[in-house]
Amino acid sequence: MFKDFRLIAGRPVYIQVKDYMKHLMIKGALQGGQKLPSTRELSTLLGVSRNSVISAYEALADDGFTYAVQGQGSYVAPGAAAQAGSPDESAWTLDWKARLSSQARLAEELDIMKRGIRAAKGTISFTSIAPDESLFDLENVKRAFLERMAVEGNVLLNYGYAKGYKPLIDYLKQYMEHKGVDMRGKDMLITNGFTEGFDLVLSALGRKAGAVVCENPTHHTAIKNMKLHGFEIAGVAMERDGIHLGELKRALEAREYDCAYFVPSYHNPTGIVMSPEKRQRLMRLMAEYKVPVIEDGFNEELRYSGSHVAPLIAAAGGGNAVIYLGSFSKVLFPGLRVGWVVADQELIYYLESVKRARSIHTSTLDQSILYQYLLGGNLEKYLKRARAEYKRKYELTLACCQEHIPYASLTGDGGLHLFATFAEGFSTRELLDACREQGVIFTAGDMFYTNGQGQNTLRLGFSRVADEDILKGIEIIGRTARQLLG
């Protein structure tokens, strides 16, 4: 006994000793009523200072695991041995898989993280569209944290409000107004990123038709959530400047929908930016058929060239039929799980209650750090640097694709990815298998389609790939594709 104790750097020694001794008691190696080694003896056995052992024994007594007898030493408390326990009559085994709901089974079935490619070390991976952490503005984030904690640290570490941190809400309302959004009659709810916001909205929507219409392909996480909520999904094909309005009109004529879900800017996965003209026509069409719109404000800030394109909620003017989901996850720091919903104030009133029932509130600490960071004018400075770097990588990736990949079409107007479509009948799953053997992976595009199509498509995320790997990886993808095409 005591020979398997190992110190871990950076953690107080007495806590490690306390936890080690507690572990021995819980697993039954030290029984109730058993006398413990003296502090001097244990310090020798474990190779730590006697003061550390004294502090550990005091902490164990405070936790009720030991008791001291004056002049005799420390003993294991009877309750500690009971916690260890030997198997008793109340122990039984349950088959939890048999108890799972259909929603849990579907969530696991749709979980690409569990079924995705396990990349070996050194693999060139084009699967991610997360921001490049080397660009993160750490010094200003640290400064924002310290400044906000100095102002109201005691408040930030307590419970917050379901609706969100008011200073951040006020800031983001103004931010949305600068995007051209008429905020009159609208309100805002802070969420744990886009995904929670989308889940809350789908939870709150009444199901008259049980169906959602969206672009095809579209955001895989959105597909998962719509399926988990039991909605049928009608996907409408894309054109070079956004959703095909003719096909959308035919879909709207064919049946009713509870809502529509659109990603108009730097669409995931195609990277297409819907033209301002098409946005206006789209909103007129949705108004004609009285279908509310959920707008995903994905990557709006990563505009490399051209003028600002107002979101759909801005194109809707004073109307209240658009629900906007915003997030800085792909622009700033995904680790700060902060997103927002802008919608009619009555809908926000109910969403606040759904949010409170689900997760009480979004981390006030995260919200306050983001607020202080934004307040200091850091977003604009960061975006200038990030846009320059991502634009450079985008142009490099685009040039490599044009030189090496035998695609039928290639889309992506900015953002963090490109989307390639090959000739009909070509399998990007087969291409992926062949490329993986050569140390290169990407995202096969069929997962983004609502109807099982897209076997001839792929998405290339370049944001976290080094220049030399972009050059090498795309050359391998292109060469392998040509071999498969014969």
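Please read all numbers here as calculations on a predicted model, not as lab measurements. Positions refer to the first chain, counted from 1. Basically, rigid core = biggest C-alpha set you can superpose within 1.5 Å across the two forms. Compared with the form predicted together with a further copy of the same chain:
Core-superposed comparison between the two forms: CA of Asn51 displaced by 2 Å or more. Core-superposed comparison between the two forms: the C-alpha position of Gln34 differs by no less than 2 Å.
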Given for the second form:
There are 2 protein chains.
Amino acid sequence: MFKDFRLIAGRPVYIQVKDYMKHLMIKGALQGGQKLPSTRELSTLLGVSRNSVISAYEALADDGFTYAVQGQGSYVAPGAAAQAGSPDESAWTLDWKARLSSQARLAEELDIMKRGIRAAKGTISFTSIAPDESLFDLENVKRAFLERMAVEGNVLLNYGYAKGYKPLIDYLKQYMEHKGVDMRGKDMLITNGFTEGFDLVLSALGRKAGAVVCENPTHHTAIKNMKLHGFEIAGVAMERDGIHLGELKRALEAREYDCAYFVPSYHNPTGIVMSPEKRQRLMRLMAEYKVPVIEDGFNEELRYSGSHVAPLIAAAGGGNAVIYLGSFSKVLFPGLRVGWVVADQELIYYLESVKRARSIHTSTLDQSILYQYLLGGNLEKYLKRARAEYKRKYELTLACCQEHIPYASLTGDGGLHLFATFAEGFSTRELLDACREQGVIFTAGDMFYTNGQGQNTLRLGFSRVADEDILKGIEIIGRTARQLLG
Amino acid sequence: MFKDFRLIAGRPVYIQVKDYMKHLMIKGALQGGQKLPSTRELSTLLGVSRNSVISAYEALADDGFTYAVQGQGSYVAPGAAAQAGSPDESAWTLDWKARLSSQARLAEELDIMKRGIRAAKGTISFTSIAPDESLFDLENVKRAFLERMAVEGNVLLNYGYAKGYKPLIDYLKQYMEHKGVDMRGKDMLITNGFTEGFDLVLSALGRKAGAVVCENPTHHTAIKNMKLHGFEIAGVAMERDGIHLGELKRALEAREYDCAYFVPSYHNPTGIVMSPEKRQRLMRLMAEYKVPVIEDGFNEELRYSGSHVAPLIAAAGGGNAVIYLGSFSKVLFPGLRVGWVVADQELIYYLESVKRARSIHTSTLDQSILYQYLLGGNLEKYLKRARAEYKRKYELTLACCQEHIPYASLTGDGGLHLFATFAEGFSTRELLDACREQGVIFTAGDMFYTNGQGQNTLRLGFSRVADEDILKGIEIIGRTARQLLG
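With the form predicted alone already on screen, would you show the form predicted together with a further copy of the same chain?
And the full complex, kicking off with our chain again.
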């Protein structure tokens, strides 16, 4: 006994001694009623100061694992061992898989992280569209944290409000107004990123028609969540400047929908930014058919150049039929799980209750750091740098694709990814298999399709790939594709 | 124009100028094609430096709101105004309330925050069982943040894993082992506090029997969420040392249940800590009837004294039938939304997919701060202080209740609250109305009951009430109760 004790750095010694002694008691190596070594003795055995042992013994008594007998020393408490009582009678096992809900099974089945491709170390990966963490602005995040903690640290660490942190809500309301949104009659709810916002909205939406209309292809997390909520999905093809309005009209004629889901900027996966004119026409069409719209504001902050493009909810003016889901995750920091929903104020009132039932509220610390960071004008500074860097990478990737990849069409107006479509009959899954053997991976496009199509498509995320790997990786993809095309 | 510009502190001036100019463009006060004042002119008009205006103009051009004409100045871009196009055609309104799902309606209906009592300023409130924020250990939270950011700031701000932040998971697994839990065959999922954990578990659980058995009264958020998930709730009465095992046996005989939900420590609302012997007997009973258990580890860290009491999942030994939900929210910082689920590893594998579909992952910043705080031994130091302070307040509140309140029974073995039951027929809602008029409020106990009972009960949370207010408030409650009792 006492020979396997090893100190680690960064943790007080007395707590390591306490933990170690607890471990011995729980495993039964020290049993109820047994006397502990004297503090002097244990300090020698473990090679730590006597003060550390004294503090450890006090802490063990505080936790109820030991008791002291005046003048005699410390003893192990009777209930300290894990297996007090007769656990065997209580230790039954059950088949959890057989008891799962259909929703849990479906969530696992549709979980692409569990079906993902495994890549060997050193693989050039175009699968991510997360931001490049080397661009992160750590110093200003630290500063924002310290400033906010200094102002109201105690408040930040206690319970917040389901609706969100008030200063952030006020800031983001104005931010939305600056995108041209008429906020009158509207309100805002802070969520744990886009995904929670979308999930809450789908939960709150009635299922009269049981169907959603959206772009095809579209964001795979959105497809997953619409399926998990039991909606049928009607996908409408894309054109070069966004959703095909003629096909959309036919889809709207064909049946009723509970809502539409659109990604107008840097559409995932095609990278298309819907033109301002098409946004206006789209919203008139939706008004004509009276189908409310969930707008995914994904990455609209990343526009590299060109004129201001207002979101769909701005085009809807004083109407209340658009639910806007915002997030800085792909632009700023995905680790800060903060998104927001802008919608009709009555709808937000109900969404707030659904949010409270699900997770009480979003981390106040995340919200307050984001608020202070935004207030200090850091978003603007960061975006200037990030846009320049992503633009450079975009142009490099685009040029490489144009040179090497035998695509039938290539889309992507900026953002963090490009989308290539090959000739009919080409399989990007086969291409992926062949490329992976050469140390290059990307995302096969079929998972973004609502109707099982897209076998001849792929998405290239370039935000986290080094320049030389972009050159090398795309050359390999292109060469391999040409070989497969024969 | 330009007369209503007002500078605020803490935000760069150039961004305030940019925001202001955007505001004018969006409202149409500056129209597409219109020339902006020269930078010199605007700097005089707004009373800011010319450099600020130059930067603001650059930022407006970056955002696509303006364009520069060489040698002539800046012009408003055509698309800058919010109402470009014809918004009226798109501005339809709909009745969201008529389109809500039944779940959203029920969430609102059961949302006690929306049915809560409004208290005037200065009211003595015994309604909260949140921690006392004056005990918060801000310096060590700051230190934990800075230490973790220094080690891996870039990583913390990018996407994390649905399962949780690995160092925290490893820490908490050992923490659970030190509570006597056999972690073999088990795994852990990090959640946004207890509430999300409970919601995920209820989502993943099949509804073969469609019912849950639990203590009566019990945690009102749990009641709400079980109802929202469509479970029938069978409540079993409490005894002085925890759930009534005879009644539980009758309930288990009467029908099948998909699971049980128990709060063995500082049970909310009764404050009862289930005795170690009863824990063993309870788990043997559950094993006999093969009903899996959701254990709410609520506040078990707050034990003031007495010997170590292992959680139910420890009593289940190597079995896999207990799902343990842990959280430091009520002990440490509720604002850090971090909880954890310990369960059979196959179940965790599915819960991870449900979690990913709901909210991708819990704030990595919250998780990493908590991890660093725990690693540094701060929980132990904080708990020592917090336990001493809460114990003092508990004893004060208990003594006041014993002196003033004409209860039939009073429970609460520590923690942050006490629970009083009056004679049959007494209404604590009436008592609350009468007390509120005198500036004192508490929580009427009926909302904790699964079967509409408890009209003669109340919960007193004392963690955030000052000593003199405890004395004064309980005297008022007692006097008023005696008057009502006649």
